[in-house]
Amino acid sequence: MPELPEIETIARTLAPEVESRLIQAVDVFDASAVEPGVDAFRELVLGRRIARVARRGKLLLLHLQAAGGKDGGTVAVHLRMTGRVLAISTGQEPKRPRVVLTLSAYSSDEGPVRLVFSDVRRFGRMHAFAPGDINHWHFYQNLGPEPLTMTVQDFRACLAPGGRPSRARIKALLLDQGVIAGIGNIYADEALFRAGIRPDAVAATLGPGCRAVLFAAIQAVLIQAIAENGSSIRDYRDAQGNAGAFQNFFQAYGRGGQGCLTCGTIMQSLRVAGRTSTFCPRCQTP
């Protein structure tokens, strides 16, 4: 499932291409794609223009703009495992859609774009929101803060809701979304890889300076696969149809049974909510 770097990268490279274009039509070719049923989500976007393509957590957000510069409501798109958001020109033909906004040309010499929602598996969706509602939906409303934005002393009071230290295992704690928002397997296990923490060491047995240097980490990790593009190991393109880079700088990720490159010792592997972890028994302490 792509994770923040990857999002972050859909809507950087999208935005330049779909800003301030105008929906003019929606296609839907899959009823399931689309929330809240066909003819709600195409009322809710048709005649729409996209002001703003942002990132929470995992979704992607297009913010639209009613006539008159009013607001006018938000697409929430979760990619799920498998999703795509690509942006096409006149005479590219879209592979799989499920659903297609045609956008309004910058100019005369140009031709429309279409922005191309596409998922193999179909887990995928894009729910719009009228104005204000994305407040209200549940999923949007639960999320936690984000990694990139918040301060050490934030992370710290994550780990330790109500002042309570958490007895859940580390890795759980980074892969749940409403403690922080965007973190999936892949950077988890290669944020307490570099911290140097097991996946399984339980988050209250993590002092302070513990806390601060697995917080160092996972916003390091992110900045750098953000400016790799993020990670593509099967699925994941950017909105341009390009592939990310950083799954060539895994250090714990899908390693397992592989020699570390720090110390040489054969990786190992657990599972953690649900999740394959891959540590080095020697490099990571519990």
The other form holds:
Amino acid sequence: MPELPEIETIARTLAPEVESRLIQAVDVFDASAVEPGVDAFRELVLGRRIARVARRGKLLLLHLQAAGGKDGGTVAVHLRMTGRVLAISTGQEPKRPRVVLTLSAYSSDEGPVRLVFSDVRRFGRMHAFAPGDINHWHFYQNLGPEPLTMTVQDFRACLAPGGRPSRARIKALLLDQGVIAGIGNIYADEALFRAGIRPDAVAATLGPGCRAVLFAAIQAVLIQAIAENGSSIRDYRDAQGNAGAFQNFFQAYGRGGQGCLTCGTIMQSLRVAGRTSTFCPRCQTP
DNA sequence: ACGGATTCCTGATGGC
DNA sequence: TGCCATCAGGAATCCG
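Same protein, the form predicted in complex with the DNA this time rather than the form predicted alone?
Everything in the complex follows now, all chains and molecules, and the chain you saw is the first one.
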């Protein structure tokens, strides 16, 4: 459930805590949390500096610097459903950590900071890459465009991969990271509600006007969610441990059986692309 | 070839 | 009160 707005919020709250710090220790408490294996991960990360924190789709990226200011590769963190990345200072104890990176102090009157990756359901991963190697990672290389920087023309093209309009259902395309990067179940449902399009509408049947409306809805919902620091259903927290507030603005996600906020009709739920999808049968059309 | 279904995980939840 | 089935879902993998 950490999707684009949540990862963006984590990146923004993590950056001032960890950027320019040196990784002085690497502790892996759960071997399945790191790629490509515990020893290789430590080798790729230990002694590097965190030069810059960034985001691509739902990936949190730590760009590293090696001695002499040379490119030190990249760590890509995928939180999947319940992953968290927290920056904690000395004295605080991380709960159920899978990986802990101990970072240098900025000055002598300040203690070290730890970057903690935890994840109760253990679906998330930290992938370490040597310089340039992330570009050979299949998942990364096939990521679709960023919804907040693409144009409406790009978006129309997304829905017609290879020039042929897709016969897939629109929600399946929105959730496909190779089509457009960063959207998950929450923001797909919210954007489709705002655009008045049913999640099971066949993409090829949506006209140009309809696609433009959907694109505007996607951007609007992502921008508002970032402004609210993401959505905290249960697990999501930013790098300082704070919850987001966008869950208070949900109009579709998780509202099955409740009245539509626009027309009062009972919201229905449907399984599309293996996900629970909630929509208003009156406001949203095929 | 393409799209849908299954699998991996654990904690919260609801019914009996 | 306690137990058990069910549900949550991102993406790799399997299947039709």
